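Heads up, the chain below is alone and in the form predicted on its own; it's given as structure tokens.
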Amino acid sequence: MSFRRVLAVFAGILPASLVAVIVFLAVYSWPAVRFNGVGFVTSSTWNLGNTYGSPILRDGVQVLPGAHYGILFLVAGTLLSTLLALVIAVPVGVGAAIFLAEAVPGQLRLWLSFLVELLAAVPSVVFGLWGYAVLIPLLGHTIFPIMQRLLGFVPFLGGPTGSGYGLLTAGIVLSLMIVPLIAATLRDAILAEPMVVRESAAALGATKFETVWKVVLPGVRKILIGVTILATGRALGETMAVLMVSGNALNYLPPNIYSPISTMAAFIVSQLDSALQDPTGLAVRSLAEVALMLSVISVGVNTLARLVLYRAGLKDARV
């Protein structure tokens, strides 16, 4: 029984953590929560007023003259850029298990496999580095361009492409960075299905793809959808690959893919200097309902995505 409980304190470390971080944010950031209100998320402007004004009383709250805080912007940039690094990643990552445990012969596969996981001890600045001295010259020159002209028909793919800092960039940089995550366990589970379920499928007349396809990757599913949380965990809360390429768009909305974008991992760094010049603490405050909000939208998208498992968990067992 001792032994059971020693191991229920250690599992209760986890979530007694992420509840103590929510708590200290919530706690910390209320002053900010009861200035700003609702226009928090509803207004994209940004400004941390006169820093060299004395400070005011508005609402019953100390705040430098001409202060405002709103990061619509931020929330936009950061989910637009999560979800097309999702677009990009899942398919490619899918793609990359599959070849990995299906097409590749053992000794290779293990070669190609160390160096698909080792994209993933690759430190996030280094993708950042790479992004800015290769891929945003190559986008804003070439790609992006070539994008307007064959495609700027299509909503959000059209206007000014920009100088190669924005959305799309930030979407690939994070896409690179998950996609190891994504194609290593999917593969591990692909390999963990049973033969006798591969056989079968052959013995009934299926080709090779029909087999991945229509019996293996369904038996995966769970697994899929599990890595999917942990990708779109990391790409939610990544910093300073994003930091780097992603143009640090300040009150602005992308209205196309080019578009420079903040998202907000990547602003509380940029901007936390700034605000520390603010003698009210209002400033500093208010980055910390910015990691308030982000933790919110972190923990929803998870429980979203855990409704989507045990959905899927009901509808195999009663098949």
Given for the second form:
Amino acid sequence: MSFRRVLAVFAGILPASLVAVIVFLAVYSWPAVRFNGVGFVTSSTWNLGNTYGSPILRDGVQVLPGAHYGILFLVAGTLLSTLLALVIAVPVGVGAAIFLAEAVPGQLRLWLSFLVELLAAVPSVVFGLWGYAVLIPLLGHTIFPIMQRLLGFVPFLGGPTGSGYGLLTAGIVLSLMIVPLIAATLRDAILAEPMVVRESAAALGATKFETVWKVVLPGVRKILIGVTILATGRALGETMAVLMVSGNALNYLPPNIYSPISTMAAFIVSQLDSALQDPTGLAVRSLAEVALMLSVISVGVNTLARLVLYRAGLKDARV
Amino acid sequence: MSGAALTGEEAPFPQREAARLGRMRRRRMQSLLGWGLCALGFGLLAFAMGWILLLVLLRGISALTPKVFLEVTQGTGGGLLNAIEGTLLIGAGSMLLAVPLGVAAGMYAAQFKHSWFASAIRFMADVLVGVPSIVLGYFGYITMVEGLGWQFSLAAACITIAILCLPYICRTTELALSQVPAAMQEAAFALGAGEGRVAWRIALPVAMPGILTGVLLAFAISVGETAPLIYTAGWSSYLWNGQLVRSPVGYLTYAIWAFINEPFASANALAYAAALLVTLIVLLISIAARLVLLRRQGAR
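The form predicted on its own done, now the form predicted together with the partner chain:
Whole complex next, starting from this chain.
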């Protein structure tokens, strides 16, 4: 065999493993997909049924009496926490990128940029530890009550503030985890914008900030959109940090921004032990359905993000 | 707007002049405010980074006793020797699998960059990076832990983490190889070297520092991962018994997650010690990789 053929065989393992992940999850969760139907995403009840009862046959699947699997509350928790994270991370990331690219001179820029990149290297579980040990007491005891008193009239900002575990805490921690990606990618894009654009704006009498804000930033908007979608994918699938700060709510939709939630990714970890109690195995297969949904969503989101970034000329986006 | 500015200079229209100055002042204030907000954005990031580091360093150092390195975990106390060993084993094992496959994928994508398969590899790698690690963990669970009956084991953990690391190694390898001067490779081709010889003997040695940087970063990722390991490695308070399957392994990130929730001070101390070790390993590798990169850029 030629060198190219041999290399292709080894190289093919990477694409093959992505395909294998999705195919195996789909095949394994198929009985659950059939049993749960559309109700899986439209109802908010995750109930293994009576684990002491004897399994009955329903829709051609062995199930425990009373079993019902609905993950609307997980979908809501995942989407809302991701949305909050983006609302915080995009402005902060854009600001930090502009600051690093335009306000700081060469050598210092290198070191400050490095600081941002180090934040991206901090493991998820360490973010969770910080959220658990620092953020939750601070938010739960001090900041949430103040927010509720001052902003309680705004929908979703009133009501009981809870203990600090919840939607907003998860959103804040998630935003810190995705902001380095946005800041670093955008900083590179801003630095790569041609100097002549800035000079033209300056010649027209724009201040330096006006140049950056009204001329340079619109020039990199495609990259900003692409990297924001990329960051959305990260936030959707983030597991450990969310698991440690979200409060792991079960079977209800969050009534306000302080309420405990759970996300699809965190739920897969927190529910395995309990799912194994189901002798029919349907609970484990339903968890696989959650994983399948999560992987399909993340493949979709990442495909979209890459298409936007490739279009914007960013072939080697940071991984 | 420009009309006002012109007339302001040519003729004495005090009102227009005042309006022009006011507009200038407002624009300057807006710019100042803009810079302030940007600095605030960066300040928030730096502040959070500092806070996280401070927490891990302060609590971690006070929890770091010789016992942590010398003893295995006993209930909620003892040391972390089992977890340190497990983390290194999982890291080494997954690199053993991921480096040859990832470098092969990256080499294909770089050396045959115009073929459809190279585009497919590049695209699939970019998508695989975005697949949540917990999904890979669940995949490992249903295929290896359950399907093949390996139970929680080193083999299942290493294969799962290897899949996770593949795209990183692939993309950094591709990037490093694509920076090898084309003239160098063309010269080798002209001397009669085949594709294989050029890739192995010319391109690979030149790109080696870049590839090694990518491998180091992938190793750092394997040290910091938690979610996929909960599903594949399980947890063990004992040292590794040499079994690849049917024997769970401990790892540092599990100690962080599980022991911080325990109501015992000894367990919490272990969690902070583990967090310090994990953070130090990951950050030191990142800094080293960055310095290598900087030196290469500086040399050019």
